[in-house]
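One chain comes next, on its own, written out as structure tokens in the form predicted alone.
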Amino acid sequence: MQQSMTEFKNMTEQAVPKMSARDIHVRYGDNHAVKGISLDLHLNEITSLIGPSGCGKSTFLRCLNRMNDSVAGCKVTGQILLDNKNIYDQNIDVVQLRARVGMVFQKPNPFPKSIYDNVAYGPRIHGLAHNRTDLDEIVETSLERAGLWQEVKDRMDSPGTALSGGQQQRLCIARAIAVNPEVILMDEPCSALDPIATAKVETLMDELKSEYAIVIVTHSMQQAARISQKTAFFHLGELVEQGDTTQIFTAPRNEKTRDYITGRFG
């Protein structure tokens, strides 16, 4: 009975979704980068985004935890939901928004200060540790969770900057889960990485996805039907197909999607 109980609690919350995007549109100036996008992101999974350049699936990505905020020029409308709160209302704290939706960049982007400092950082802003040992603690568990503990635990006062570029993007995901989000947003995270260094990052999301939502902006088709439960596909602006990543790599409902999955464009 308390194991029905707890596949019924589990499915019932993915059956609701994390975040909701309900038509958004962005505009930079005269450019109407997204137009009209609603999508649903659920716990426990990988949503993939994928499409050709420019076609708005960053810009999107972006819009989840309000980093267009500080584009000059930009306007966004529509509503996104977190926990069926609406991200843009006046009331916000941004600041607290980024710590429950974090992000990891293209380029491993590390502080210019050591691997301890580097993961310590938001916790000590955000107040999650009481002490040292509270803070030790924590920075310990993200690298661990990162994959990337036992590779920098003699070396914890070293630059984060020195590390191997994919050492620094496990080191970008240890600083992202140390605040404790609920969702992590990923722009190309693997891009400027070798096939190596890639591999440990998708195993690492998959580890990931058993406690967060995870949204993946990925030009590569092969990674997106590896490592995601779902897919979108963008083009020009617009979401032309969502679904099942099994059903969007296999029997795509669109034609542009099957278009651009066979590689007749994009």
Ligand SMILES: Nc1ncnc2c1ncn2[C@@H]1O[C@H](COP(=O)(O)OP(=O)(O)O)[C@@H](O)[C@H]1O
Given for the second form:
Amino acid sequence: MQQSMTEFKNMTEQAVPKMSARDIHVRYGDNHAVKGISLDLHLNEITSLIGPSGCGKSTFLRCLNRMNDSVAGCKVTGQILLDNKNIYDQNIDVVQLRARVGMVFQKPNPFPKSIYDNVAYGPRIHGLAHNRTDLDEIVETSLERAGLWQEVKDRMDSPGTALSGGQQQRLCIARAIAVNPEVILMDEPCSALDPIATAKVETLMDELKSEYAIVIVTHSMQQAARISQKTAFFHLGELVEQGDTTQIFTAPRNEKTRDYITGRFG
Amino acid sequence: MSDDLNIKPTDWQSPEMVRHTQMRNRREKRFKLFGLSAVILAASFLFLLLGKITLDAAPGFLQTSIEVDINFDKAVIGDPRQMGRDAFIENVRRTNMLRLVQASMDIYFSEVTDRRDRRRLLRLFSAGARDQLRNMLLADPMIAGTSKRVSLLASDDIDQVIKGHTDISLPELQRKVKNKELSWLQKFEDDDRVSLHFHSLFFTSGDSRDPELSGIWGAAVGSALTLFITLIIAFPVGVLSAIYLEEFAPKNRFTDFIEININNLAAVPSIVFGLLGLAVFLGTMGLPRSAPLVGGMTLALMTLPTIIIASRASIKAVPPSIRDAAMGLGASPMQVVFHHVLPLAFPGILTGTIIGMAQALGETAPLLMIGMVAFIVDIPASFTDAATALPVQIYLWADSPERAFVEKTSAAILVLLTFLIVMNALAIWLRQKFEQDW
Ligand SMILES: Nc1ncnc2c1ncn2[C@@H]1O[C@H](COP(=O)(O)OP(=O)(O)O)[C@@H](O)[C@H]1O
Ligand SMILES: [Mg+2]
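Any chance you could show the form predicted together with this ligand after that form predicted alone?
Entire complex below, previous chain first.
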């Protein structure tokens, strides 16, 4: 009985998407970069966005936390619902939105500050910690969850930029989860990392999945197949095909998808 | 046909290739040689300039004094015990101290009796000798009635003779210092009473008509007051403009127009800013002439474009990835700027500001226009006092006829150059201290 209740709960959660994009179009001036994309993102799931370079994956991803707002000449139309509220509504506070929808970038970009300050920055500006002990705890748990604590606990004051590339990227993930987001967006987070660091980040994402909805842009078919539950294939600004990762990789419905995942173009 | 398409390995030993390599090496060598000679040429001009100024300036920091036995005669200056302290001080202020020197000379040169010659004897000494004696008495009234050997400042003409700047082989008529003076000076020298020593007055006094009494302190204080005004106006306005233009301004025709005009302002000759200051600050606003306040405001206008351009460049140099990172965490635009962009841009902003200030420190033309070129003896005490500035002081002295002002001019140039070098060194030091890598 107990078990069926949780199962039922999981099913309803599956049914209601955490975020859903409805007919999103993005234009950079005359360049129509994203053409009418609708996509649902669920909690406890990793969604991969795959497709050849320049097909609008990053652009779409950046719509999800309105990072495109600051890009000159960029115009977004359509709706993106976060818990059924349109994030492009007038009365939405962008600062709060970005605290709820965190982002990890392609190139590790720690602040040129100490490791501690890197992680503590988000909680500080959002007032999440009431005192130093609180903050210390947030920093420690975030680093712990990012799998970095053991490596850096003795040098919290050294600059984050002095870490290795893989460590820097995990620091950026720790920084993102320190503000308690609900969704994490990752734009090719492993493209600058070696295979060992990549494996660490992938393990980390798999663990984080239990609490967040994760979206990852990746160029590696293997990575998408390994870690994600859902996959969306973009081509020339259009969403060609989306579905369960296993289905996309074993039985793609669209010819372009098949060509792409078998490496015939891209 | 197919033979032509055959790709043969390059024969690096062939005479043609060897010649090619040799030619390339020769070209490299020649280029290095040109570069080196250009650097050497520039460096030697700089050394020549600095060397010449330093050589000219060195005597400017020295001054001749002559030791004289002075009897502080109570009959001349009064008796502090009898008259009381205040009355004595009043009396000392009114008494012509040269009478003490005259009495001393009458004893030392007992053979000189002619009235005109006795007067000429006094002119061996600087007008500052009076103040020297007066200050001694005011500091210690109890020396009244005693005799003392006092080292009195020589006049600038005598000073020039001692420093070897006067050609005494010229016929007497063409010389300012005549044979009689030379013979008197010789007697002092024979008695070992003439000395050349470091002239601290040069660093502590204001301008004067007498070269041996003139100093740069007045001009230095004027420059400091002026630069202070320049800094507190130009730095905040410049940095805020740069932040606004770089981070917040919408990109449209209007901001483009402002941007072009700021760049144009940087190229406007400085004298134009002087005319503007004259018309607006003195004419329309009615602020006082010759004041550091107005000078500082005028120089601020001139420095603004420099600071804005330097600040914008260093704000622009902050990598976008840092902005993305902060924005992605939910930092507001202002937090992004003040927490991340400014700290990283700060070394560049600081360097730009210091270089702008150094330019302002060396600027003469705009200050001439707003009247900071007057002959001012007093050290300015406030932003509205009449004042002059270091480069203007140099200009004024360079224009003075006395030979002694030549070395004062060079000395003042050396002081100004020192300030400029210190400021630039500071800029470099701060830059290295605050520079972080990302
Ligand atoms: N900041 C920008 N300004 C103008 N055009 C852009 C900008 N960013 C991306 N684009 C254009 O949008 C299209 C999609 O780019 P992007 O989303 O980066 O592709 P992807 O991440 O899939 O490689 C490309 O044609 C690119 O040139
Ligand atoms: Mg991309």
